[in-house]
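Just one chain follows, in the form predicted alone, and it is written as structure tokens.
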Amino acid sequence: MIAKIAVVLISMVVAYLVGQWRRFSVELSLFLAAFLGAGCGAIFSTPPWQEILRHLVEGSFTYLDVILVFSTATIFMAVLRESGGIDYVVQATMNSLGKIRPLALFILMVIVLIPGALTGAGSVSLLVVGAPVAAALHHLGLSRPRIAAILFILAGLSAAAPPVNIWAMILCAGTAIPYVGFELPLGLPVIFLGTLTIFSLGWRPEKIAEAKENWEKMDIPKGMSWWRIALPFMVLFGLILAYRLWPFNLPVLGLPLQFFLGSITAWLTSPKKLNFFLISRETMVRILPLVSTMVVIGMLQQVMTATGVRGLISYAVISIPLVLLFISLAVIIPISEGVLTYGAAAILGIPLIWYLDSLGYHATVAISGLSLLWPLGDGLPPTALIGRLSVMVSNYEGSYWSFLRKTWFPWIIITLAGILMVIFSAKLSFLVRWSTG
């Protein structure tokens, strides 16, 4: 039986490698792996031929809830951006705090963290606020490679921050763990590591010869004010907190509907006329690759379960000595993200959490620790999505690896923090209790 499952696993790996060799997208390469794995498994009647299509279709809906949350949250941030609210916040920050360097750096960090925290994608942070924040950092005297390094690390941390963490959602869906109690286990490390990153890389100004950008030239619509920016967030977080405060008196709206209502509020309070449907359509076009990734990951996970590959990987994970497993996390997790993107959470993360949970480690805190490691892989080939976007929005034109080397210090600290959270997850379980009240 193990030999048969190994054949299926090898066929899936070969299919993925062939797809990458033919320069297919990661999504299409993963679909080829799922399809060929199902076909190869059908030879051994796991699954039977007549159920291949059913498993693929059923698997495509595995992460429908995650897709809805990500899509509506991204639309929410897109409406805020189109209304001019993002540029207004950056301009106001630099006008009022530009001469107080520590405060300016901290506020710019928070600005980068918010879009990714609300959408679960660091790429959204870069697309929404990357360019204006890069201009502000350049005015503070930072060079292009250092700006790109800051944006890369912060965008990755924003994707790991609560309330929306796609890696954690995938792991919770695959291990039957409720997606609750992540606020403090994720929020506190992200704030600490983000602050450490922007201060370690941005504290000392660099002498640069090129002209500095003037953030005052940003196109701010007439009539934009703080209340127009704050009200949509008040509606969003008010709806989220209301159900927690009065759980038996209010209906469960769910994050997708809450983000949608926040988007409508941002649209109604915009000082300029916006086409809500056009913004929504263009946003969905931009995030289509990520939505496709989530659909294909569901297919792959379903096929791996039906063919026994998932069980084989789980067995391989629990066969590794625990000390060696913890050490290898620093390499395996980022590389798996660079190759499989979110698919790494389903393929490696789920059996890993099962194993750790069986040994007495706290699953929620362990998932939080792993969630700090996966964003680092978004700077590694072949995908390197956040890394490439960081270079683009910062207008850095040098060597990609020279920019990545600038991240070595926060990279090491984040890696240590993530691994230590996994190792001491049982002792940090009080963070989950405080989050859930």
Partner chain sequence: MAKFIMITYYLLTAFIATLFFWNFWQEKKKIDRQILYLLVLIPLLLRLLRIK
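Rather than the form predicted alone that you just supplied, could I have the structure of the form predicted in complex with the partner chain?
Here you get just the chain by itself.
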């Protein structure tokens, strides 16, 4: 049986490579891999051939809700940008904070961390505040690739930050460990690593003169004012916070609707008349690669499970000897995230945590450590969800790798911090006790 699974795995890899060779997009190559993988599996009737299409279609639903969040959140930001609100915010912030650089950097970091911490999705951070923060960083004299690097790392940390960390939640759900006591083991490293990131990458300006000129020449539409820009955000955060505060008195709206209501507000408060439908349509053109990746990855995940490929990979990881395992975490975790996104936490994370738990490691701290590593993988192909979003919101148009290379320093520090937290999880368990009181 193991040989058959290996054949399927090879067929998927070959299909992907052929797709790349024929210059198909990454998404289409992945789809090809899923399709041929299922076809190859059907030879061994895993799955039966009548079920191939059903598996592909069913898999496409895996991230449907994430797709809706992406779509509505990007529309929200697009409407704000078109109304001139973002330029306005940047100008105002830079006028008041631009002179005290460390404070400006620190505040910008906190602004990026908050939306992701509240929703567990780094993408929300980028979609909501990414563009204005990128603009502000630009006016602090940073180059586009460096801004994208900062946003990418901070967005990843925001997703890991408490109170909501989806990786930790998936692991807790799969290991019967209560999702409690994560405030300090996650919060402290995130604040520390975030500060380190923004200061190390953002301390030294690269090209001051040009930037300053730009921001003073910015064209703000007439009639733009604080309340026009604050109101859509207040609606959005108000709805998210209100559910957190009174969960039993309010109906569940869900993030897509919350973003949509936010964008309607932004549309109504815009000083100039905007074509909501046209803006939305153009937004969808831009996020097609991201959204189609989510659909195709869901299909791929389903096919990998139905054929046993997923099990083979999971088995290979937990069979690695312990010391080697700790070292290889630095590579395995980000790459698995790059290929499978959240699916990786279930496939590798759950067996890994059980294994570590049975060896006497402290599960809560170990999960916290691992969930610092996972977000790094969101910058790696084939999916590179957060990486591509970072590039998108910071308007960087150079090569993807030149952006990714800029992240090396925080990347290494975060990797070290995460792995050390796993190794010394038992010694760090006081963080959990302090969190729960």
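Definition used throughout: the rigid core is the maximal C-alpha set that superposes within 1.5 Å between two forms. For clarity, every value in this text was computed on a predicted model and none was experimentally measured. Residue numbers count along the first chain shown, from 1.
Engineer: So, superposing on the core, is the move of Tyr400 at the CA at least 2 angstroms between these two forms?
Structural biologist: Comparing forms between these two forms, the Tyr400 CA shifts below 2 Å.
Engineer: Taking the rigid core as reference, does the Cα of Pro351 move 2 Å or more between these two forms?
Structural biologist: Result for Pro351: no, shift under 2 Å.
Engineer: Would Leu17 count as moving between these two forms, using a Cα shift of 2 angstroms or more after superposing the core as the test?
Structural biologist: Leu17 C-alpha, core-superposed: shift of 2 Å or more.
Engineer: Rigid core superposed, Met94 Cα shift between these two forms in Å?
Structural biologist: Core-aligned C-alpha shift comes out at 3.2 Å.
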